[in-house]
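Let's start with one chain on its own, the form predicted alone, as structure tokens.
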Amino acid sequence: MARFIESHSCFDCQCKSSIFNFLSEPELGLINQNRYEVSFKAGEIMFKQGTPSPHFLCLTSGLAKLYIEGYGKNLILSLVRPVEYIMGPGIYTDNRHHYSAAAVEDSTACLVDVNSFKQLIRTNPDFADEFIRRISMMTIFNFEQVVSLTQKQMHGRIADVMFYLSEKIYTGNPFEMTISRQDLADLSGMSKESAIRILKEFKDEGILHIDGSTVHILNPQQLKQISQTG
């Protein structure tokens, strides 16, 4: 289960969020006085779907997974990685989480009282503006996984999935991928079974090397033709 330890100051923190840059001093302290720090280990739930949201969490260390419980499946809206906040829609609606979130990799992370973020939007527009503006990220790429998800067919979505990993979560080519393959299907919209059987026509046709978790994108122009066309 999710552990409490031992809390730092906001003030002289070197892993929190570029979004509170916009806070005066008066401000951050707010946000220090009503938070505490949690650890998490690999697989654990961090917040689920359906349960009340009085927090909003800000990962520090790690990687977690955003993930929409379906009907006997799961569909993985991002992951996230740190410095970034996982907020929902709900605080803002009925104070529920419409997402679950669970960690990838051992994680740390800051959960903050979320009417004192609340207080913050109201008097502060600097940082009200930079969070409509992170929202609206977001929101942009959602659209984007409707558009993979919906008219491309697998291999595209795979293609998609490799470019994800490689330039926004891992930043590197080769990357070493701490999801799981049952991630990787979720991330596309797929079962376990069809994901890998792509993963290997990708490996046999020289597109990719995989060695254990870590992948190798060896053909990036034939891999974005796939990811085009779908």
The other form holds:
There are 2 protein chains.
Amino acid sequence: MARFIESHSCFDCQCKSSIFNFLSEPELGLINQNRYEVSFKAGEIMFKQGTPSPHFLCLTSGLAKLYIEGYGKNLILSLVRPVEYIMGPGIYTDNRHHYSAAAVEDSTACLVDVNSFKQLIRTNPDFADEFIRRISMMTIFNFEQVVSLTQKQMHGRIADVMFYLSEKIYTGNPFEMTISRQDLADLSGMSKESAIRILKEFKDEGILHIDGSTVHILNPQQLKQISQTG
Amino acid sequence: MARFIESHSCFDCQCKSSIFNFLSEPELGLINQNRYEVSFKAGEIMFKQGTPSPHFLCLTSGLAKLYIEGYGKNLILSLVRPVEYIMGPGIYTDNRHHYSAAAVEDSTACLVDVNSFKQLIRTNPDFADEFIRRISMMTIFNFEQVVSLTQKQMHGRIADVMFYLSEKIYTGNPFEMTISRQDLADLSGMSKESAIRILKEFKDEGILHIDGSTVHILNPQQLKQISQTG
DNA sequence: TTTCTCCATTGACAAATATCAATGATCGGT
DNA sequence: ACCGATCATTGATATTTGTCAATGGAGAAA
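For comparison with the form predicted alone, would you give the structure of this protein in the form predicted in complex with a further copy of the same chain?
Shown next: the complete complex, the earlier chain at its head.
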């Protein structure tokens, strides 16, 4: 389970989300006072879909997955790298989590009181603008995702996920894929077996080099082509 | 194409979206001054994905569809009934439309200047809160949609869309389905032929009564069951 | 080291879904 | 009423994708 860890201060935090740069010193103080730090081991659930959400979460180290628990299987909405906050649409509606979050790697996070945050949205227009901008970016990401998931075939979806992992999550090529094959399947909306099969195909065709959890995109052009032809 | 029509005033508009009740009289005046009315015939495009979005749209009569133009086919994100505004995530990011909108029935709408709106978000916290709340509601709707589209089989997806049409769009049972079969397919993420076939199956099983564009959900319990079992 | 468990992999098969082609129905314009 | 165009329907078939079952492999616990 989650463990409380030594508490620092938001003021000298090297790892606070850049949205907090829009806050004045006293405003940041409000956040700092209503905050505590927790650590999670890989695999542990951070919060669960359906439960109340009095706090939002700011990931300070590790890697987390956000996923919707659907009909028998999960859909991973996104992976989250530090430093980023995790705040769902329930904050402004029913105060419930609309997706679950779990640590993929050992992680640490700050839990921050939601009401303090919402108060700052009301009083600091720059902060509010930035918040809305970030929500909008997530919405755009969701749009791209739903189009990929509903209109592309499996090869295109796996290609998309490979680029996502390489460019956004592990920021490298080759990269060490710390998510499981099941997670890969949940990201691309298919069965685990299908995901594995397509990975193998890409390997056999020389598009990817795969050795256990290490993945190297050998032929990005061809992979991009596969992404676009669906 | 779109036609300009006689301009009224936001102040005595019986059909303004309820979010504007959060505005004071002078604030509503700002909206009123930067607004014009347009009418669209059924089938006409209101705005197109990828184009700049200096205005947002407030639908005052008719029925519109919001759809993403994907890889060879469209995905309908939602249908919009008056009175509701239509504002995409581009407003706060790249000032582009991230989906297209088209009139399904003959429609009228007000086009409102985006900057006036954004200015009010900065100065009126209640208005901003309500705006964020509505964005959040849409996000939650998108989540439900993506789970339905990616995790349910065709029968379940058609069942979901039938409830959506009956409860949210046409608010009646039976209802006159003014969208085409292709639209139905684009709403449920399948081919037109598959959508028609499942409609016919439901008809043969006595779950729906279908006569041309008139649909009557005869057995909501069984349809709900189909929705849930995927 | 041995065992156990979980995750990954593979193959065979079944189910779901799309595509293609043909036909029927409907509706506005003449 | 007639015509042309678009939309709806249906059947046959091909493709995509999932499921099931079996096996392999790596790491944790004894």
